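A lone chain, given as structure tokens: the form predicted alone.
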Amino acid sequence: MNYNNLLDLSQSLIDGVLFGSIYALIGIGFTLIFGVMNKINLSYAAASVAAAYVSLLIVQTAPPALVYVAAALVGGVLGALVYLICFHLLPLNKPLATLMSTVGMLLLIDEAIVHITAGMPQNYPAMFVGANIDIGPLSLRSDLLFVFGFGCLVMIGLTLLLKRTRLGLATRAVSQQPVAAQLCGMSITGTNMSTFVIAGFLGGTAGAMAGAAIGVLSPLLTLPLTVKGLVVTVIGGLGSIPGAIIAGLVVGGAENLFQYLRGVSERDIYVMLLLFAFLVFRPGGLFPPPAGRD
């Protein structure tokens, strides 16, 4: 490999890192709901890319700025719905029931979008586009660098919520011992809808985070997310948060150099293979979870 195609790998590769961080925020929002009630939302990335299109609602009259905050507030509102609708109002003793409501949500949201836009890319503000960073022969996308940035505060602030507040205290306890949380008070609903609303927030964040660095929204990101978010979520480790910021990383980055050497329309395929190699040689993810008390 001669230099300059060391050098597009690298720089491939520094994108895709920088880039996964997006995948890490829904693979995070995947984790905060499988930890609390072992169960999977499979309409989490559709309401996400959703949340980002409503923001553009104020994307005429607001600082750009705003707009990725009004999609982290929608995302908290969708969050919370999609936790009464798909979850709250259904038995939970019945895994099939709650995971195929979520899956009639998936296609109820995607359908919504692609109706209401007529199917067209919606074109998303992005933050400081054009002054790149130039470090040596590579150079760092500002955009990019803004996702990754952000992100890492969003993450930061997560781990702080959970370790260092009464909510993340109960969403801990109810997500280990929920019997046991329960007799000491702790309302298991309110927890659970607490949980939707967070990773709502994350969720509308990822959407508006992708909507910036890819500069527009599209109905068509609602299956990568979604297949994504999941991915982490499996390679992270189930429950495991930590893992699931790793992760996403570690499929950014692979995305991107696979699509660097094979072509994008090879890109996936390798994609699913990593997870399948993490299925057959490491089933527990990179941070499995611990061994149940006897």
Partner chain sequence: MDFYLGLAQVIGVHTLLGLSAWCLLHTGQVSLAQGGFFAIGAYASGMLTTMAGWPLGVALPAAALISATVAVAVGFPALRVKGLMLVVATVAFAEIVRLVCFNLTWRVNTGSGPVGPDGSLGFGGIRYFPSNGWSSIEILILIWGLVAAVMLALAWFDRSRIGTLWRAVGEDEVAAQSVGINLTAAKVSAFGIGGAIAGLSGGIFAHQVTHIEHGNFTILLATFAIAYPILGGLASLWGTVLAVIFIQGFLIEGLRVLGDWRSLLFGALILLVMLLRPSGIITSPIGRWFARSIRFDRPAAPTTGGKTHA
Contents of the next structure:
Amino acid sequence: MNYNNLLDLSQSLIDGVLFGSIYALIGIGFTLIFGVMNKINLSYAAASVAAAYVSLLIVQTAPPALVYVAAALVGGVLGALVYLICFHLLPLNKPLATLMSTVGMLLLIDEAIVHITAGMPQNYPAMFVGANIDIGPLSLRSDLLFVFGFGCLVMIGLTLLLKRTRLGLATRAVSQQPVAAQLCGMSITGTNMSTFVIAGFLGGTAGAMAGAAIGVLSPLLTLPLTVKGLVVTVIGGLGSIPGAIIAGLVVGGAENLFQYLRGVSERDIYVMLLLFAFLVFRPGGLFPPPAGRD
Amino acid sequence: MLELRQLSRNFGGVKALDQLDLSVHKGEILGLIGPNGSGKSTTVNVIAGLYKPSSGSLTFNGIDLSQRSTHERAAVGIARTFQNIRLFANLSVWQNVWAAHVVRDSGWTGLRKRWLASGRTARDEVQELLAFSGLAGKADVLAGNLAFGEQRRLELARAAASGAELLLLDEPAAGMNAEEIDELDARIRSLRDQGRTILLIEHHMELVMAVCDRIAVLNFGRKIAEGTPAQVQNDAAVRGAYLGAEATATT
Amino acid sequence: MDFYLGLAQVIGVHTLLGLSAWCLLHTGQVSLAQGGFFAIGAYASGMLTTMAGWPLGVALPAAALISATVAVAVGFPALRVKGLMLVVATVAFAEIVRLVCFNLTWRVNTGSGPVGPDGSLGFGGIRYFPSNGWSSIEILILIWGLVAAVMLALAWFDRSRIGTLWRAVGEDEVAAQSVGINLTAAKVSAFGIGGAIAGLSGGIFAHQVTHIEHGNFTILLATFAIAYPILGGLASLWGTVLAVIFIQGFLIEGLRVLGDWRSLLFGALILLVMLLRPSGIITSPIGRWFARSIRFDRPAAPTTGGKTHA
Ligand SMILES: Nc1ncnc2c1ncn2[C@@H]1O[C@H](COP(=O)(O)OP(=O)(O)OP(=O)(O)O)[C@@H](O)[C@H]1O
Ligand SMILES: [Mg+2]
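Go ahead and give the structure of the form predicted in complex with its partner chain, now that the form predicted alone is out.
In what comes next, the whole complex appears, and the chain from above leads the way.
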């Protein structure tokens, strides 16, 4: 391997890690919801992409920065809707029914996007395109850097929110001892709902960032984002936010690394094998959840 | 028949079991009592194989249990009930008992056994156990739809159905009324008379004092007393740790 | 007429796929690997009939066996994970299988030109049925014969002792172990049998459509596989059949008249069914009527769906 190859490799690794912040956000969303409800919301990534689509409505009239904010807000609203429809209306002791209802929601959202856009990819505004920051021979794409920085900001905000506010306490209490939490006057529905809204903010942001990083939004984004988000959740350790962040960056980096080494068509095989390596050697993920009592 | 030697189990900093020595003799009803959180359920879980001991040894009829998984321990003859009832909620009452019964003769040896078997079939035995537990009329009801007392009875029937020599009963009387407790008393005795050995964990002192041949008392994971019901009742350490608290509360 | 024959064939193939997931759901395992086993069965049987020239009667069982072997191999590591972890692990497995199909190129020359999987172009020319002069009706009879055989076997199995043990594991693993049930045996056997059935349905699928490619085996297919038994209800095998008819017959074909709107309704109706009947279509009046009119799999007791940790 000569110097140029090494350079290319580092470059794609850097791009991958920056892009990985999107996976991290999606992974956090899955993990948050799993943390309080012990259930998967399979429609999450689809709702995130949908939020980005909706934010396109204001793209002509508003500066791009506002578009991202809009995406986050729409994500929150969609999160609340998904909670009400797919989780709140279903009996708690029927986890399979909940799983299936989120599948129904995933298909519904996907098809709604296809229906409204006639399946055509839509351009998405990016920030700082072309203005790259060079570090020696390597260059950091500023649009990706922006995505990365924005993602970091959102994650810091989330951590503060969960650490410093009553809501953070409530989410932890509800996930660990639902009955006791209720007796202490915490509303389970309220806590669950807020979690879905927060996860929705993150998802909407992630959807917008994916659009910005790729340049277009397409319904084809939903399945890969779902799969990668789930992989990130498991590698990070179920319920762990720092785990999801690190795992997101690792998966993003690994993806580009494998793409560089083995080509785009084989790339994901190795990402999945990476997941298996974790399941075999570290089944709890990077930050394993505490073992429950019987 | 069951020997625990220097058995300890820690949860983080908590010593749930601290160098516990306990022997269960064949054919007896041994009571295990102690205040809340003293390590009684932990003892059962360690014996049944749900928790690994932090140190110490555990033998059953001379077999070292430490290398055996939970289902293998059931196969050599240890069955249990749970403090928080764990039935197969969406299976019928009959299927709950049937599952525990048939598992011992599945596989090749079981097939041969069934082929050669004459007379009493598994179905008859399950039916008998249901009658014994007063559930014969409810065979087709889903276990999850039973009343609380019935669920406790079904758990006992399920444990008995596995044919185990040793039954570990974790608070079988919890939540039962006086009449149900009397029935439970009779059932426990009749199981013993069929040749089973019983380790009974209970907070209900009348029941424990009435049915147990011997009683061991735990406090903070340590055994603080052991002996006949009369001895234990008069033990100063026990009074201090446990009965004492109750006595002061009632007087 | 041909349209209805084709539809009936599709329903048969998907019924088998749903039944394979039914096996796993009974032991409380939500597996999205069924699409992967289906793909393995499809590729394996296709390669055996076209490249090795085996008759279908041998190739199909062989494909089922290959799928079952892979499934057992997947089942062992899958024991270590539960719930969401199992879902993700099996998604990863299915994706690997799909991507291997995508990258697999292995062409051999036969009398009539090169055949075999051709990478991203897929694997075409699996023409066992046309070249041996099978009519649509005959194919249909074969498919539904297999469906009937599998359903009879599973119905018998469900009422047998092993079926009860499977259900017990699906209800509560800790309690099941405590009465002496070997979790490894129960879960791995469910993977093996489910894998064999999925492989069988994949094999038929390959020969029925004659051209297969990685796009046939996405996560969506695996999702459908578990959707059938869940939507139909685990209480009875008929629930799965009913759900396949509902999805493939009604939602996909029946609503074609609605044009574009059909696909929108698709997700919404799945959602609606789950909201109205969380224990499956089989618990609805239509389902009960259906089960009553053709019943051979009456469960030993009324059961209302398994409890699974997902
Ligand atoms: N899985 C666990 N993780 C952490 N701590 C545990 C666990 N199981 C038990 N403990 C702790 O071990 C100690 C003994 O608990 P155990 O359940 O054995 O008590 P017990 O005697 O059965 O009490 P009770 O009468 O309330 O049932 C307690 O302090 C408990 O908090
Ligand atoms: Mg206890």
